[in-house]
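Form predicted on its own, single chain, as structure tokens, below.
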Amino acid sequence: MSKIPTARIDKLLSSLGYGSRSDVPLMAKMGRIFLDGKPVRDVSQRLQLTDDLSSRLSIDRQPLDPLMGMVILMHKPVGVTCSHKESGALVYDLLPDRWGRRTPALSSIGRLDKDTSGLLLITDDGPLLHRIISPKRHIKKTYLATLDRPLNGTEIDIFASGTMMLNGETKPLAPAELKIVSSHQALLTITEGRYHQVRRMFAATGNHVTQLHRTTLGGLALPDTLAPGEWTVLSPGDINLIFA
């Protein structure tokens, strides 16, 4: 059985973007931290990172910030990039401030660029992130594209052949399953994420998307509940549904 990790309360919260290891004795000496209903004095004590540390310690009478290993599933707005070092609105914003304090780093797993919607992970597990997106998972993506001209009735054969090849590269790309929803609507369904791939495959038939919005990726699919810009915490159950 493996030992269970244990941490300092000062430590954790300071890792969890609370405050700096120097503010969490303040918080404490003011009364805002309280472990199993009762005021912490000491911020020095270890505490097992167990599943149920969230509802036992509580911050502002507030349960715990879910512990290192979160992932998080967002519906991604149109608007809003993935990355940290780009200006302009991120997704990072639509997430409670302290948690951009958090450390590790919350990174988003893939990105959809700043016109792209829909289903967006977000965590602090590196080994879990590169498990996701690693070439050799050939991890499904599905997408929604609105076109701005009507289907011909060739790009199924065509994404499906395995031999097409997007505008400046060698290789050519994986098959990909496609379905026609209406004359100006169809699901992609690719097991890559070469640069703005979805855009370009519809380009190389001579259309172009107007829309585009991602609706699973593996076996995960975006809650019809969650309305862009909301988020939710993934159960350990939900994460392992993006590799069923």
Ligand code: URA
The other form holds:
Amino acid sequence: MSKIPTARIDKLLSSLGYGSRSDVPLMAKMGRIFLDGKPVRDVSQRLQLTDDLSSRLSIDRQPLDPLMGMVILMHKPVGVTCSHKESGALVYDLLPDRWGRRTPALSSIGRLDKDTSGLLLITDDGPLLHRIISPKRHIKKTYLATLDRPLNGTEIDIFASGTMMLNGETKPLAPAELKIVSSHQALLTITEGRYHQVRRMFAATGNHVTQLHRTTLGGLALPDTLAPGEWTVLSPGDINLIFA
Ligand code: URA
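Form predicted in complex with uracil (URA) structure, per the form predicted on its own context:
Complete assembly follows, chain above in first position.
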């Protein structure tokens, strides 16, 4: 059996962004931290990092935030960027402020363009992020594309061919599946994550994507109940669905 990791309360709370290592003893002194219903005085005590910790440890009477290794599923709205560096509205601004101070930091798993909406995953788990974006895994991503001009009927075969070449690239695209929804809409499933891939694929057929929305990633679908800008923390079972 693998050993359950432990952490000091002060180290844990500062890693989760509640305050610096020197803030946490002051928070305890003020009676803001409770463990199993009793105020915490000694923030050097070590706790086992088990999943029930969020129901046992509270800060300002609120359950502890999810531990490290969390995965967030967000309905990314149009107009926000998946980057820590750019100016303007970022996907991270839609999360609690404190989560911006977590270590390890949260990062999006792959990127959606500023103008793309839909299913976006965000995590602090680097190895998991790399497993999901690894080209070797061929994880499927489906996009609903709305087009400027009617589909011309050749796209299904071109995208499925495995020989389609994007401008400026030397390696053909892996086969992709196109399902026609209407004259100006189609669902495209790809297994790669090249730069602006979906928009460039339609551009190569003489069309132009006017709206792009990601509906699924692996075995996960964007829930209808999640409005643009809303998000949820995935359970371990949901995380496994990514690889299903
Ligand atoms: N393909 C694109 O062109 N844009 C995205 O945001 C995702 C896939």
